[in-house]
Structures are given as structure tokens and as C-alpha cells.
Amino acid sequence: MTLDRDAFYIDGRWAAPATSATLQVVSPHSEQVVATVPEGSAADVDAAVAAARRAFDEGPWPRMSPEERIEVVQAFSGLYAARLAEMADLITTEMGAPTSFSNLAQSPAPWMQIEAFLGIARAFPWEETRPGVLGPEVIVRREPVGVVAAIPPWNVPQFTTISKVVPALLAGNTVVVKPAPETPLDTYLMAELLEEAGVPAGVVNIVAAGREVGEHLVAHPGIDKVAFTGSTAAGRKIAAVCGEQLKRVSLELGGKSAAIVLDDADLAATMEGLKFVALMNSGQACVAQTRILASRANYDAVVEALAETVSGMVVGDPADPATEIGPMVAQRQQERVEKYIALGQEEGARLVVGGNGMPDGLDRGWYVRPTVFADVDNRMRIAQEEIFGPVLSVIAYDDVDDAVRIANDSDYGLAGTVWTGDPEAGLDVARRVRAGTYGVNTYTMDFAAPFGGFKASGIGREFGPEGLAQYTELKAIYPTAPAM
């Protein structure tokens, strides 16, 4: 079966793309090309703006009770639940997540934000009576912001998306969708069951192309909103732009996390548990913890334990179950962690597993070594910026004050872990460190709750009321004059 496409999907409609542009989508693990998608341009972008502008001023989908598009989205919900494992084989494919991953995170987690969204759009306010203070009552409700553009990267392509898409659509905008061009697939499959599902023409709209078009989508007149996930360096021109403009935007930026292990902490479970949260997605990330703090008084058990954990890991082709650590997306990503992992060495950091060079018994595919390095100093590159791949640093601090200081010593602020036998002391560094989200001998994102991040980690914050209140803006009506 071929996964070629020739078309945009468009004002509800495949559309024939306006130029004969077209990307490749290669595989990271055999280096083949393995579909051939439209490649969008400036006209095919003012094509999908305009059928979502038309579709959100004229048509049916804003007009619609929050009841009416609960009842499309709901089966929306049913049709994609029915294709999760096509969704993950898909996505393994473009990219090169393991397929372990992938069954994970890049197809059930969103088919279960979907559902958590729902349910948060069936309880959600949106209109509301409150006490007035000069008059009897005031009216407040939520109405739609308009044409948003989401822009998802290409690690996580389905999980991006959907944070946007579906809270944008239970609150009835309509969206332009600029996938990455690393990984167009998983959209068109949405794209078909977004149909299935009865959304009308012009609601969801999609045009896969590069960085200057995805510019232009930003700076179109038409959008009112631009909902993005990816680096921070594009998140700060986006935020310039929307500034200029006045645009609603909400960000979804980098991390340089860091997992803080504390004496106490079991060390077993705490290596079982970084496996997850400091190399999930090959390290592909933004979430990823790659910084790893351990005392001075437990660093050398703590660089030991963890350079059994990561040499052991099974790094191959992400198709077979057995792999946990893949390629890398394309080979300048392969390119760019092998430079970091040369810079690290020439910054003096102790190499300890890994290394340039490819991963034993395999001779094609962008893939990396996991690398850990120790004697790391924080203010090293490495410990600075982030890598987005298989490298880890492992950082000594000499109390738990120091380790908060160390760990907030970045100019992200998205996620970290801290690992305790002590869960009310897990809980108090949780509280002391400037991130997003936190976790206690655990990591993980609960969709009933707001995900983002502080400082250079972005603007907004997706899942839970707080992710579907970012496609809204608040309207108040004053039913009766005054009294005066």
C-alpha cells in the first residue's frame, strides 16, 4: 500500500496543491524515501485561510450550540479510537519513534486527550450569570476566537496536533494545520476521519510545508489566533510577530529539564524511571530530563547506576518492540546531537557511555549513541541548551538547596522529576522548582490538568479548562440598565 498523497485537504475537499512542490518523507531507520506528499506554498496557505475564514464567518460551525459540537468531536473520538494502532505504525514510519513508544504516547495519549477534552467541554462555562455590582446580574460567555493556525513539530506530530485542533474545535473556531514536513502522514488520516466524522467544510484545513510558508501562515491576515509547538528560537519570531498584530498566541517551547535524586531515593526504581523521563522518543523531547542531579555524597552511585541503565538499552530499528532508543528524525538532527556530544568533551565534561559514532550493529540510519557524560558543570553548554537527542548530563550539588538553585539555574522552565524516599520532601522541592509540570518519583501528563511551561518554555497552557479557554475570548453582557 502506498502512503503517496497529491492533495491538501481543503475547504472540506482534497484540493490539488497550487505548485508541483513536493517533500519527501524518509525513513529515519533505512534512509528511503517512503511517501511523497504536495509540498504547500504561499497560494495553498491563502487557499485553507480563506476556507476557514469563510467557514467561521459564514458557516455552520461557530453558530453551533457547545452540545451540537460535542455530539461531532464525540465521534471523532470513536472513529480515531478504532485506528490507534495505524496512527502509531504511521507515525513510527515518518520519524523513527519506537514502535513502543509510539503505542504509548503518539496515538492512544491523543485519542485520550480527545476524550478528556470532552469531558471538559460538557462541564465547561460557557455562559454564565454572576451577582453585577451596578446592576442586577451580569451575562459572561465564551465565545470562539476565529481562524486559529496550529503548528505542530514533528516529534510528537498527533499529540501537538490534537492539543490544538480539538479544544480549538469544542470551542468552535475553525483551524488552519501546517504539519511538519517531516511528518505530513498521521494528518491526512485525521484529515479523513475528521470527515467521517460529519465536521463541515472549511473547519479543519491542511497544508504541509516548510519554515517560509509556515512564516507567511503566522503573519496572515486572516488568523486570529496561532497556537504553536516547537523551538523556542521560532516561538520567539512567532510571539514578534503576533505581537505586532495583536494576535492571541500561545506557545509550547523548549526544556533542558532536570531530574533531581535526591540520598534517599531507590535507585533501581529511580533508573527504571529515567529511562522514561530523560530518553523517551530517543531523547526527541521537550519534556526530557536530561539534566540529572546527584549529590556529591551519592554522584558516583548515581553516574554508575545510571551508565549500566543506558548501555543496556536496546537501540535499533523502531519498528521491532524490543527497541527503546531510535533514530533521529533527519541527519541534520543526527548532525546536531553528534556536535554537542563533541562539544561536551571539548568543554571538559567526563565521557562516560556512548560517544560519536554509530550504535553497534547498525551501519544505516540516523541514529546517535546514548551518551552520558559526568563531571558536568551547569554552566557547560550541554547543561544549558538543548540537545534533543539520547545525551545525558549528570551534575553533582552539594545539598538539597543547591539542587533546587542548579535546577532553576536555566532559562527553561518546563518539566522535572525529583526522586525520594520521601514523598512529603519530593513534594516541597516540587514546589521550589520553577517548572510547568512536576513530578514525584514519576513523571507523566495528566489531561485533566494545565501543561506548559515558565520563562523561555512558552506563553499559555494546554489540557485541562485551562488548554480550552486559550480558543476562547470572554464576552460581557449586561442584560438591564444599571441602577444609578
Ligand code: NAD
The other form holds:
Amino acid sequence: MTLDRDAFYIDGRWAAPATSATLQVVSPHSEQVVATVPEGSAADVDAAVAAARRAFDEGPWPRMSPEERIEVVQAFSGLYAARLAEMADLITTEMGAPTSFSNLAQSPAPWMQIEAFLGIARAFPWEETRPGVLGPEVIVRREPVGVVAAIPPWNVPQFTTISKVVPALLAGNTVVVKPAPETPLDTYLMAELLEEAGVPAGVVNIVAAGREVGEHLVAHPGIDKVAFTGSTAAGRKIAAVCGEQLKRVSLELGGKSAAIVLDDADLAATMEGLKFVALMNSGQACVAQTRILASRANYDAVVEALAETVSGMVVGDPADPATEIGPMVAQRQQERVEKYIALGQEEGARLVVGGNGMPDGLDRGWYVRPTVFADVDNRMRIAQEEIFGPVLSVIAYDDVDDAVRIANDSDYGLAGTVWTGDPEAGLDVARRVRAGTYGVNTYTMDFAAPFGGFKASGIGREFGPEGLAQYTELKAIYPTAPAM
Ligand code: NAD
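Pass me the form predicted together with this ligand as well; I've looked at the form predicted alone already.
Everything in the complex follows now, all chains and molecules, and the chain you saw is the first one.
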């Protein structure tokens, strides 16, 4: 079955593109073209925004009750649940995530988000009445913001698309999604499911395109809010445009998270945990714990255990269920990671595992060797900059205060973990590290709770009632004249 497409989803139908430009989706494993889809132009974005604008200004969706919208999203959830394996496979095909990761985070996790948002929407205070100060009562309403531009990255494409589209829909907004050029395929399946669920025409529109067309979408006067996940560099540019135009904006950006290994941690369990939290999605994860902090007393033991763990990980074909590390999404990303591996050596870090060159047994595909650096100073660029690949740095600390200081010595503040035999000590560290999410002997994302970044890791939150609130405007109504 071909994965090729020749149209965009605009105004509830498959619309012919304005130009003949195409995007080639290339398997990072085989380096072969797996699909050709149209590449969006500014004209396609204009058509999508016009449809979303009409659907918001004149259509039924914003005027339906929250309960009516919940019903449609519930139908979408049911349809989505039936296609999880297909969605996971599509994402592994288009961006090379190991299938073990795809069947956990690339489609089941988005579906769990939908279910969580449905529960949150049912309990959400869409309209509440409060005792007033001047009059007997004030009505507080949460209304949709308007037309939302949703811009996801390629690394977890459905995860970051659903996190925007679903709360936007539940709150009564309309949406234009601009998938990353590397990962358009999953959004075609999503569009089919939205249509089948009964989402009205124009409420969700999808145009895959690159950065320049993304800039056109962000600056478009028909857009009321931008919801973006991607690099901090792009986030700064988008924030500047939204600031100038006073558009609502939420930004989920990069990270350089630290895993603090306390001396009382069970080392074997910690290593098992780090395999996932440091190297999930082949290291292409914003929350990856890429700085491993070990005490000077325990340093050699941690480096040795990590070296053994990482060198034993299975690297190869992402479609193989045994694979733990797959290829990088694109050749450009492979080159970027390799540059950082060379830089680490130039900066004086000690290469313990990995290094540049193809992993054993592979002769094509955009692979890099999972790499561990020891003797890393936190001021080195490999410890400060997001590499976005399977490259870990082990950094020594003197005591717990020093570990917290090093964890916080970063422009980023997205996530963190602490590994310890003492849960209370773990909670104490969790409270002191400036990051939006934190795990004690684990890292997870619970969609009941807000997710997002401190500092350069972003503005705003996704998930939880806080994530739904980002798609609403607050309105106060004074229903009676105050008694003067
Ligand atoms: P990117 O910033 O290059 O691109 C992200 C998306 O934005 C793509 O769709 C791209 O086409 C578009 N884009 C880029 N510049 C734009 C601009 N100026 N205006 C409008 N659209 C623009 O990032 P990427 O390489 O695709 O993804 C990797 C980055 O995403 C990493 O930095 C990672 O940490 C971050 N990320 C963050 C989270 C989070 O929740 N905090 C989650 C996943 C990924």
C-alpha cells in the first residue's frame, strides 16, 4: 500500500495543493523514499487559515456546548484507540523511532492524552459563579481563544500534535496544524479519524511544510494563538512575532536535563531506568536526562555501570522489536550529533563508550553510536547545549548541594530525575531543582499534571487543567448592578 498523498486536509475535504512542490519522506534506516506528499506553500496556509477562521467566526463548533464537543472528541478517541498500532508503525517508518518506543509513546501516549483531556474537560469550570465584592455575584467564563496555529516537531509528532489539537478542540477553538516536513504521514491518519468522528469542516486543517511557511503561519493575521513545540531557537523567533502582534503563545522547547545519582541509589535499577529516561527515542527527546551527575566518591562505579549498560544496548533497524536505539531522523541530525561527539573530545571529555563512526553491523542509515563521556565539566558545550542524540555526559559533584547547583546551572529547566534509596531525600532534591517536571527513581508524564519548562525550556504548560486553560480566554460578566 502506498503512503503517498496528493492533497491537504482543508475545510473538511482533501484539497489540491496550490503548487506542485513535494516533500519526500525518507526512511532514516534504509535512506529510501517511503512516501511523497505535497509541500505546503504560503497560499495553502492562507486557505487553511481562511477555513479555520470561517469555522470559528461562523461555524457551529465554538457555539456548541462543552458537552457536545466532548461527545465528538470521545468518538475521536474511540476511533484513535482502534488504530494505535498503525499510527505507531507510520511514525517508526517516517522518523525511525524504535518500534518499542513507538508502541509506547508515539501513539498509546497521545491516546492517553485524549482520554485525560476528556476527563479534565468534563470537570472544567467552563462557567462559574463567584460571590462578588461589589455585587452579589460575578460570572467567570472560559471561552475559546480563536484560531490556533499548532506547530509540532518531528521527534514525537503525534504526541505534540494531540497535546495541542485536543485541548484546542475541547475549548471550542479551530486549528491549523503545520506538521514538520520530516513527519507529515501521521497527521493524514489523524485527519481521517477526526473527520470520521464528526469534527465539522474547517475546525481542523493540516498543511505540512517547512520553517518558512511556518513563519508565514505564525505571523498570519488570522491566527489568534500559536502553540509550538520545537527548538529554543525557533521558540524565541516565534515569541518575538507573537509579542509584536500580541498573540497568545505557548512554547515547549529544548532541555538539558540532569539525572542526579545519589550514593544510596540501587545502581542496577538506576541503570535500567536511565536506559529509558536518558536514551528514549534514540536520544531524540526534549526530556532526555543527558547529564548524569555522580558523586566523586561514587563516580567511577557510575561511569563503569553506565558504560556497560550503554554498550550493551541494541542499535539497529527501528522496526525490529528488540531495537533500543534507532537511527537519527535525518542525515543533518546524524551530522549534528557527530559534531558534538567530536566537540566533546576537543573540549577534553573522556570518551568511554561510542564515538564517531557507524555502529557495528550497520552500513547505511543515519545511525550514530550511543556515546558516554566521562570527566565532563558542566561548563563544556556538550553539557550545556542540547545534542538531541544518544550522547551522555557524566559530571562529578561534591555533595547534594553541589549536585543541585550543577543541575540548575543550565539555561534550560525542562525535566530532571534523582535516583536514591531514600524517597524523602529524593523529594527534597525534586523540590530544589528548577525544572517543570521531576521524577524520583523514574521519569514519566502524567497527563493529569502540567508539563512544560522553566527558563529557556518554554512558556506555558501542556496537559492537566492548566494545559486546557491555555486554549481559553477568561471573561467576567457582572449580571446585576451593584447595590450602591
Ligand atoms: P524546530 O524548532 O527546528 O522545528 C519544530 C517545528 O517548528 C517544525 O514543524 C518546523 O518546521 C517549525 N519551525 C521551525 N522554525 C519555525 C519558525 N521560525 N516559525 C514557525 N515554525 C517554525 O525543532 P525540531 O528540530 O523539529 O525538533 C527538535 C526540538 O524540539 C528540540 O529542541 C526539542 O527539545 C524540542 N522539543 C521540545 C518538546 C517539549 O515539549 N518541550 C518536545 C519535543 C521536542
